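One chain comes next, on its own, written out as structure tokens in the form predicted on its own.
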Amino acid sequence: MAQATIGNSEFDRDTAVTRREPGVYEARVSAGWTVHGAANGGYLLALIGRALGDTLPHPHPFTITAHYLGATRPGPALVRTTAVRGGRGLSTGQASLCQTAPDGTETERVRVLASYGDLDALPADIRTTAKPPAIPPYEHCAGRNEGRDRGRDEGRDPVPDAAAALSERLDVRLDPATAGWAVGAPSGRGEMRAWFGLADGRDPDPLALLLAVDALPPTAFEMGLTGWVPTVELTAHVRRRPAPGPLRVCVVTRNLAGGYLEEDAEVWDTQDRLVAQSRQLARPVVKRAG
């Protein structure tokens, strides 16, 4: 099968937007990309992004905050958005997206604030302790499938695949020390790391990065915990412009108190450079393991 490319595969479909009028674009929720029936937080930022960037008088999310209203079903969305500040080397903007209820009346799912810039445009220079997370390579790396049929050929019993429809559309292959959950063996730590990337092949850019920072599986998974882990709010930061290939994904989770945790991620091309960063508030819906 031939590779997808940027414009022109499952994603781009699945995030298109069509302007109805000046800041107000017609969307569609697509069941692809759904955890437990609800749209993926990663993927509504992506939807979302992309109508901002045609408000917005530049191309590219520097950082993009999301605030998760109420669960985003699939089918017909509308994305409002507002030119708050235009400037040279950066604009600001808002936007919603909204769905109609089942009575009639327009419901707000999601609201957001962004900058943009033009991440071409950005100097060279990098100081930095930040170091890409040590992963097995690729191919000794595991897809979640996997994991669940060596459970199962083990006498263990795999965590339910709730996010089935969103892992078929990528290619996530588990670093094995961060994915004793997938086989009902969780370590005990807050912390997922893998290889992604999208299943046709598509190569990561700006808005594939707004995916990629809440796509991986809960990390309150590898703490001994299964269910839904809907996210509350999510902050985004894109530092360059991604290589092609495979990006590497860390997530970590260092405090889990009052029913909610935080998760915060890394994101590194094939060029061993930080291309995003992120934190998000998440509330788990959780049992014990076992």
The other form holds:
Number of protein chains: 2
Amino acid sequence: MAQATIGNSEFDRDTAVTRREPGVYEARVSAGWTVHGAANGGYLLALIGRALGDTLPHPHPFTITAHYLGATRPGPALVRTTAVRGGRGLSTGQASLCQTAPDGTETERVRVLASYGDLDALPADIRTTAKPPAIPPYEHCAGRNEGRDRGRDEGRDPVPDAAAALSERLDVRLDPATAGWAVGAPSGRGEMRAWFGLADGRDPDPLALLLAVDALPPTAFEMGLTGWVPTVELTAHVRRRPAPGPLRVCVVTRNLAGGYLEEDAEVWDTQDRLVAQSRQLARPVVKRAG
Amino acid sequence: MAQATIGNSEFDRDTAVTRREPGVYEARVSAGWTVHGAANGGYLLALIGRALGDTLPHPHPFTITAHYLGATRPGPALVRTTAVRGGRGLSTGQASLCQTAPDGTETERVRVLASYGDLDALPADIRTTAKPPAIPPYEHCAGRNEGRDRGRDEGRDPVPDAAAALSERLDVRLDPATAGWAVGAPSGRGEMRAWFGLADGRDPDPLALLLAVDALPPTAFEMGLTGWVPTVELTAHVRRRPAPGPLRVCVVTRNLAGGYLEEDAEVWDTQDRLVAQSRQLARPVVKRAG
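Right, and the form predicted in complex with a further copy of the same chain of this protein, after the form predicted on its own?
Zooming out: every chain and molecule, the one shown earlier first.
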């Protein structure tokens, strides 16, 4: 397989939108980015984010929030966008992703609110106390399939997440310290760390960061929970254009309470820059493991 | 002054909204909750949040995001709400706060997207690794006015934030370890911790948490920056109904880059429960202190 590039890759093709009229975009939700048959939230955010980037005068999502109203299935979709405010450095817009049932009923699946800017126009100053995640070198981290196969060899069912079509599109290499869940030995800590890339070798760009913040297995798995962890709301801040090469993603959950948990993600590039931060509120559909 | 109560307090009166027709609410932005003449973002979020709570079938903002489009001034305002989706446990809505100029032009100041639920319907389970902030007892923390007066005694100008009408409405007692900025000696760390209450003694409720997450002096002050730190976007998760009594609020900034910074806030109640989390993206209008 030839090395894919930004603009010519699975991710670009599967997040493409076609403007039908001002503020109305046709899209096709790909079956390639699903988990348990529903499109991944980060993938949908990237697709909607692409439509908003076309509508608004600025190219990059500085802060983007999605509320997931229901599962989005592979197939045709419409993205309706509205420009809310245009300023010199930032513009704000809103979008809805809708799907039409066989009976003609249109249902909204995702509602998005975002402010866009131009990352390339920002000054280079940095003052940071954030540290890149302590994660072993890429070659010491296991791909998902390795974890799955190990579990299978030991007579366990494949880990739930491994059924995901999504995992075929990604090159996610989990830190062994947060991969215990895959072999039935979760650490009990709500942490997930991994190297993250696209399977076809496409380098990251701002839209791919929206995928990266929601692409790791749920932290709940390392907390000993199994099942489905649907996102209620996800907000991502894109802080810098990522350098080429694999990203490091670190996701932490501190508080599972009242049936909800937060997942805080950081994304770091090969130049040790914090390129994105996100937080999501999710509601695990929980069964205790074991 | 008699002890104020939930439903009968300055905060309740100044965030009140009157339904004019379905989805349209009249409000009056009070001069009492301003900083440098512009209404505080958390106060506006509480006011808009009250209108959304009236529109939606659920009472409490589980996750609420505001994009601040421009400064909101004291005076009349309209809040327009739309119900996006209603579900069994959660409903999603959107709102805009608008003000009308003397020439009749209506300008949108804040756009909000939120999902509401019922905190009182959640199970009591908690699994948390989050720890309450290490903050000295209430009586050892200084009120804002004390810091300001100390600065004045030493011949410095009043600290910028002390000019805020907002500070009269709040009982904010800063941890001395994060109050150096008020006497010209910022720590250099992007942290701010305080006890937080309403000046009239009203106990906290879910709407007051929306105020609490945006009511401390900017972390940028402790990083040695002065000036105005307007919020681009703020997302708050309300995780639990707060117990009566003062809250502890801890705000941390890790990354100031490209002219933007994040402020992550946690709010804890008197029962040592994490009752709210928030993150905002802000863009300091910076001049170096000293």
